[in-house]
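Listed next as structure tokens is one chain, alone, in the form predicted alone.
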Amino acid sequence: MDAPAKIAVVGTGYVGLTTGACFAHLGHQVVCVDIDIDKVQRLSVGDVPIFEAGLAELVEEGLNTGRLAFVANTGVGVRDADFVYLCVPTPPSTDREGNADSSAGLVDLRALESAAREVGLHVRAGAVVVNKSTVPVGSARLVAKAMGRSDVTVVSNPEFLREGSAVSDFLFPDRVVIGATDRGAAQRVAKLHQRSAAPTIITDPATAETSKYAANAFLATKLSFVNTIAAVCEAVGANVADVLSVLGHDKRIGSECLTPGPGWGGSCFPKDTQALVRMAADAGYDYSLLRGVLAANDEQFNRVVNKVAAVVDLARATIAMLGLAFKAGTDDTRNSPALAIAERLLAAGARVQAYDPAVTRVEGTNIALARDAYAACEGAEVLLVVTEWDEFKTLDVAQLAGVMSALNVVDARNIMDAEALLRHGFDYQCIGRG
């Protein structure tokens, strides 16, 4: 292996912390920078505030070996670095009231510009600054302009990390994409990933930046397609599981992301799909296909609510919601289908009692959090499964029947034991079966 690189990572969210911990695991010397002093102090003693499989162990390893450090001072963090990774938030722009407005497709790049300006004051000549955040086309130029340094190269290296499997995705990626106008700088970044043996695609910055949006938009399209097929299956009396098995065996389609559910969400898919629609519109192309994908996802939220409304009067009902995170394996509730559905139920007058094994707090909502799944079901007329946690697959059906006031289940993830529920007198509904 070549001599370890000195790497600075600016931002310690899901992407930044995973990037820093994994590079340290690969033998590099890493300093992670964050403006949140309390967070830096917690991370410096191995207290990882993010629920992500394997991440806490890698942080502890990095601290113990001395290859990983955390600082709140950007100058200290980047001054000796060979590579500086920008992993700061790029959320949807806010509206006039300060609320995030992802539907506009605009991305708030203020944190990125601020970080670039600060890095430009301290980074050494010859270093490579790497855009890791998901950013619109042209952001490599924006970072270069904000730094104001002709002796520093900016490279785009979009992340393709899935929450819940981010560590594995970083260490064993499907591909590494690097966009640069300086091929030598691109090859230097590529060498950092040489142990993964993944295909490396070196291209220009605009293409690299577009590739991340294209990947997420395609996955969102696939998920929306599956949910619309599930609706067709319900209408004609077909079994969606078997239909999708047929599709999955087609090598042109593949079996990944062919699972029906309550709709898709998270920090990336909604924001990135809207952003690609906006970028296309700004360039003169009406991306009607993706607008349809977004509309289909909103409709899926409504379809789940309608399933609940078909068995109870929402204005008087108590609903037990199992799952708040946007998917299993994470505590992230950003753009969670569970919250979108809960908002609709609450607006209709229902009481929502929820449990999620990783989520202990939800701000700005009237959802009542329960200590476990059975407590969430106490007195409920409907049990609604929204997140696919394994523990929901093995709940004691007899115990559920004993605490609920009416025996109705809407399984929006198709994970519960339908036969056991029916044997105990439950009315059972799922996605994609009549």
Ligand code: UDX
Given for the second form:
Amino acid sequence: MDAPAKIAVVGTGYVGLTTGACFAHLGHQVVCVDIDIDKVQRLSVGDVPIFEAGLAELVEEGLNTGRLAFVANTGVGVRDADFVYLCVPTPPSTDREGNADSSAGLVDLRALESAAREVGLHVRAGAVVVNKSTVPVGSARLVAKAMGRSDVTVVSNPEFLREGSAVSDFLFPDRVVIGATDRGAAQRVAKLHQRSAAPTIITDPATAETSKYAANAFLATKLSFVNTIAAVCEAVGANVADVLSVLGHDKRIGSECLTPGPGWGGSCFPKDTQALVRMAADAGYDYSLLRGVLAANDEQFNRVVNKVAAVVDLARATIAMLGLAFKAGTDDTRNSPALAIAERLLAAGARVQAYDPAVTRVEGTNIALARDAYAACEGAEVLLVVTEWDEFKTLDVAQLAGVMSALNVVDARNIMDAEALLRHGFDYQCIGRG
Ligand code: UDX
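The form predicted together with ligand UDX, contrasted with the form predicted alone above:
Once more the chain from above appears, this time first in line as the rest of the complex follows.
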């Protein structure tokens, strides 16, 4: 490796902490900055507040080798850095009452502007400031303006990390995208990633920023397509698993992101697709295809609710919901399909008893949390699987039959043992099979 670089990372969410810990693992000297002093203190002793595979181990390794430090003061964190990574949240804008309104597609850039202003006060001349946060096209200019430093270059380097596999996605990326007006600065950033041997695309900042939205919009489109093909399969009596196997073997389509489910969610896809629809509209293009993709996702939540309503009277039913996180491998419930579906069931008068192995709290809802899957099923008329945790694949069907008050399963992830359920007298519905 070339001489280790001095890297500062501003923001220790899952993107920032992964970036900092992975750069330290690659041999660089890293300081992570966060305005949350409690978090900095916890991280400084290796207490990682995020559920992310392999991350705690890398933080511990960085602390032990002295290559990773955490500070609450931006000035202290960035003053010696050759590279400053901005990894602060860019959530949907809130309305006057403070409610997030992702459907408007507006992005709240206040944290980014404030971090950039602060960095501008302390960063040394010749440093490169790298924006990793997902931001509307044109935000590299906004960062440069907020910093007010003509001797510092701003580079856009969007992240493509998936929650649950963020560490390996960082260390072994499919590609690296660097947007810069200064090619020398772009090449310096590219060098930090050269060990991964991933294809590197150096382009202008607006193109790099657009590519992040385009990637997420494409994947969301693929998933909505899969879920609508599943609906067609149900209608015509075809088997979605075999249809998708045929599709997945076509190299032009590929088998990834091809699993039907209750709808897609998480902290990125919904926010980024809404933002792209909005950005396009503001620029005079009605992105009707992507609006359709969003509408199909909302329909998918309703299709799951309708499957439950087909076997019970929602106004009186108790439903065992297995899974709350937006996917397995994370404790994140932001924009989780599970919550969207639960809210619709609750609004129809149902009682929802939920269990998720990684989620111990959900705020602002009447979902009752159970200690395990069997406790969630106690007295329930329908078992509804919404997150694809492994432990739901191997539940003891006889025990489920013993605790439920009616034998209905709606498997919105197609993961349960359908034959075992049918043998025990369950009515079994899944996604994409009649
Ligand atoms: C996503 C992008 O993959 C990542 O590149 C970007 O940086 C951030 O957004 P993440 O939000 O972690 O990552 O989730 P991802 O694993 O892509 O899943 C998103 C949603 O799609 C989840 O609700 C998941 O359950 C659903 N999904 C995914 C499916 O229903 N079927 C699939 O085959 C894949």
